[in-house]
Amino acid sequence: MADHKACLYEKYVWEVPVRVTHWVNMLSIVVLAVTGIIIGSPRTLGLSGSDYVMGWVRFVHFTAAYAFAVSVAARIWWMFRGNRYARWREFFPVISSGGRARLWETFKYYTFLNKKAPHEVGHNAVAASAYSLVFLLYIVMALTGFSLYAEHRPGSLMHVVMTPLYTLFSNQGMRLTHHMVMWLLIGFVINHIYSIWLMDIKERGGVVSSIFSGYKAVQRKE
């Protein structure tokens, strides 16, 4: 263990933007999952009717929603503009034969062919890979999302920038299309937790710790 220890050092990987787009896009999901499913289902909690809380509710859900989509834009920019571990490019290791590599060596861990995880300063190639569909599912969700919410006054802004969604969704589609991926992202966010957990003993990297402080232990080769 000491001499473990002793081959690693300190090193900062995740930037200010991409601590805060986590724990905003975190705290917002499960704000945007609760509210949904009062939203979809008020019966089952016995909310129906009272005292205005379905108001409340919906209040809720639409400043978690602009959260999310600000929060969600955000770190979509910084793909651009920070370090080369929130680049977009981490997020497409297919794209170069050194990330094919790693996406194999990765790969095979996660399924019981090699024992030894490999080690990453960033995400590793499988993880990085899953990101990149869940933001796809990020921007669905807002895209769907919105689109509903314009539906209550049609004309405006919103309601016309979402057009082309009206023609592809009915509103029974697009609403079923919103609730599919929310359950999508819950079952993400458990696989996530679960991965991460898994990754930090396995590494001994401080993964964990690293989306609070910024700071991951590595490897002196790296």
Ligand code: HEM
Given for the second form:
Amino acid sequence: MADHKACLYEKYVWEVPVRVTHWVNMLSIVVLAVTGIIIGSPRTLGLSGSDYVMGWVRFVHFTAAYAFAVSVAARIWWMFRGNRYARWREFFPVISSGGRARLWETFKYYTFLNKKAPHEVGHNAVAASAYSLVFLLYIVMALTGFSLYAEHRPGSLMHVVMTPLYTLFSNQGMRLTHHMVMWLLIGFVINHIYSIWLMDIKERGGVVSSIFSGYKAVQRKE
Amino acid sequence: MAKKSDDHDEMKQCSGTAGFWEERGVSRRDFLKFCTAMSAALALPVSLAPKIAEALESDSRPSVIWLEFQSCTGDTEALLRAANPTVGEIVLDVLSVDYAETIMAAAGYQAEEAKHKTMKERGGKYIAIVEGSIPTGANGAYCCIGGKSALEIAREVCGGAMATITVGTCASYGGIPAAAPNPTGAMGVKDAVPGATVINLPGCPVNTDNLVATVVHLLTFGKLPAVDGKGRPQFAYGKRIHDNCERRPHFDAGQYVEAWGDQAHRKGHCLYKMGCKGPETFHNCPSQRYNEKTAWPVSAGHGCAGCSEPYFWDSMTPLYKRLPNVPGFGIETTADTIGLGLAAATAAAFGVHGVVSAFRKGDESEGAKEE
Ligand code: HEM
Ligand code: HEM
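Same protein, the form predicted together with the named molecule this time rather than the form predicted on its own?
Time for the whole complex; same chain goes first.
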């Protein structure tokens, strides 16, 4: 082990757009989930008919929604512009045989079947696959959210753009989907924070600080 | 007072010979008021009111064939049961209703003959109004009239009409007869006769004012009003109930009815938590209302049931819950109980994983290699 450490150096892995969108997403998801739960089962907080409690909660939800949507769109754009660790291929290890092998090894580590913790420059294969699903959930949230939102103005540009969704979903189905996917995201976040903690301890690559600084400890090629 | 009689004189001047309406007990003034109201209902400029008046006064009385299939006759009732005749009803009188099972005097062969006569003589020029869904299962055997299935009749009558107006949700989208498991294979007119020119006026029942406005539009401009993605006229279904609701300020304020008959319910607060489907439903109920604009469900203290949306019986239920049940889970399990359970299970699973990982010795990592 010691000899590995001798040739470690700081490698710049997560570029600015990756880090910024990660934290904008996190903050907006927290705000969206809190306001969303209130929208879903509000308490009577208004004391008089001229209060605007729900009005403000929804306003905050929609403002955070725009921040979230712009951030997700920016990250997806960066999947075609950024470095290899940010590229779209990174999220689909299943498409290459090497990727499938890494996926299997990492899976075995997580299920205690072997003791070799993965250590990769980018995302590990299991995490990357999970993120591809998370991005799918992001898109589902944005599409169902903006479809519900556009209903206040039928015939507007947004409403017209969302036309396929109104055929795909009944209105109630859209709401339920929007609501349930929030719980899937919450489930992911529990998993995510745990795994980050675990990997920070086990692989000792400084993964937690990497999402703040962008740098990871990597061995120099010999 | 003086002002009023001036107005009246003016009206008289431009009235010409208005015998038709006066004979039916409608003053010139009321008639013109009606025309103006119609232009407003149709979201047209008031300057078009005279054009509407002109169309309604012309001698050509378009024929109407009113078909009734799998229905409760609620839409006919809505039209006929008004306390006193309104101008709107008289507009429907202007039409020559050649066939309408519930109200016509003729019966049997005579009645069918009247229908065929209209179809033959006025092919492409009559209006078909359909009430009730069309069963397509068992070769249409579930609803036959005069030896023909509803589907055959609809193909014949709607196919040859200038336009078909479906009144009520059943004729528009299948409605309650089409609710799962839809034993009769019921569907709306547009699905059953795709070739027909159809405008949908869903609702349970249809709002008579919207029917009259649609007919007036057809008489005035010779074509149907603009429709939305579900084939409904935009003037009547272009806005969401929730956005025009008289209780909306209570929604925005954060004042909700929590139980039937509670303090908030008595004060008229928002019915959102009681399963009101106003946020899902497009209809002009809050402004047009029913029964000569006296009331509509929410004004009476009951949430909207979403009756003017396709498949409402399947998608808007449970009527007194805000969100549908999650498929595969029990009736009493809400989306949030399931979500909380999921979150707790995830946390527990990773908690255990964490404890195991913490006590496990000998894990190693090679460190990432730069490729
Ligand atoms: C991760 C992101 C998001 C989460 C966790 C979230 C969560 C929620 C939740 C739980 C509800 C209540 C649903 C219900 O029970 O009816 C809700 C409602 C809603 N959300 Fe989101 N949401 C997210 C993103 C978005 C986005 C991107 C938009 C886009 C504008 C959006 C628009 C809406 C709208 C319009 C409603 C309905 C509000 C109403 O009817 O008053 N949401 N959201
Ligand atoms: C709402 C909460 C969160 C969500 C939805 C979320 C989601 C994600 C996603 C989608 C990625 C992939 C990023 C990309 O390539 O663009 C990621 C990476 C990462 N996140 Fe989060 N995250 C959340 C909160 C956090 C928190 C609180 C931390 C740390 C304390 C954290 C640490 C990291 C790290 C270290 C990575 C990169 C590690 C890797 O997988 O290689 N995240 N996260």
